[in-house]
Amino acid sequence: MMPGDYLSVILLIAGSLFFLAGTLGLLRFPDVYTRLHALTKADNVGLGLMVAGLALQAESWTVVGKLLLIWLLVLLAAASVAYLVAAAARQRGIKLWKR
């Protein structure tokens, strides 16, 4: 294995750990707002790390560009969907969690 392969594996594992953290946040956090925060932040960082790991293995700059475009579209979609879910929750009267 080449040194770039090791870095790629590290980035892919780190991305997987962020996805795992987001999933745990979804299951463990008490209300819809904190769950949304866990999912959007952890999944976006996790996908960014995965894209970086895959970009190191890409054969051309075209593939790297496509990976970055996918990440950008997912970032935009995640932010839009999180906003819509939070707005719907607020409209239904779901309160913020307090101790």
Given for the second form:
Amino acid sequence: MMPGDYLSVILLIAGSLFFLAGTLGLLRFPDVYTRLHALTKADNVGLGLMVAGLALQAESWTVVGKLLLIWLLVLLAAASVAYLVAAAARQRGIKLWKR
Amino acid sequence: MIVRIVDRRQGLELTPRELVLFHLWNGCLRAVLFALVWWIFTDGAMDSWWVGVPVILFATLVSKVLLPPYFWSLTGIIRFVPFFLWRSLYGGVDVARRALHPRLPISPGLFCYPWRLPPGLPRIFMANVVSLLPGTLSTQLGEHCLQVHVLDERKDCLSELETVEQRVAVMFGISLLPPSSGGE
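Next up, the form predicted together with the partner chain in place of the form predicted alone?
Below is the entire complex, every chain and molecule, led by the chain shown above.
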């Protein structure tokens, strides 16, 4: 394996750990708002690391561009959907969990 | 690069000549962006441009109708990217740590952040960025303030939000209004 391959492996494993943490947050956090925190932030970083790891293996710049576009679109979708879900929950009067 | 205010609500005055030049420049920029996306989609296949050029022109036209142009600062964008990457990485680590911690160290709360950005795209952009930064989630784009759900009330997120707002303002090349007069 080349040094770039090792870096890819590290980035991909780190990315999947963030997805794992995000899923764990989705299960463990107490209400809709806190769960959205886990989904948006952890998955965004997880996907970012995976995209970085895969970009190192890309054969051409257009593939790197595609990966980056995927990441940007997912970021946009995640942030917008999180806002819509949170705003809808507020409108329905769903109380937030307090310690 | 000259940074100016385009939002009409902020009292921008352009001569007709400047307006035409601005729209032309903006249209060219968007066409270049769409061309880049086409190049990425088609893996740079030369014979695809017969379809690509009309599609790019059409997309530029549609985008001009759907999204009014904004002045933005190239240096502002370049400075925003590392800030955003670093803070969102921190946000991911922060929320992952809390989710994995046996005692679940969270103490959620809601708070209102008074806008200093003008209404429109800058506010929407900021609300989206806030949701991806550590411990904050936009829950309502109010007229006078942005309602934010925070994962940990004990942490000071006001200064973080002020920094984000400042950087978004630099990106769009606009100056911040004093709070409370932010709404229309």
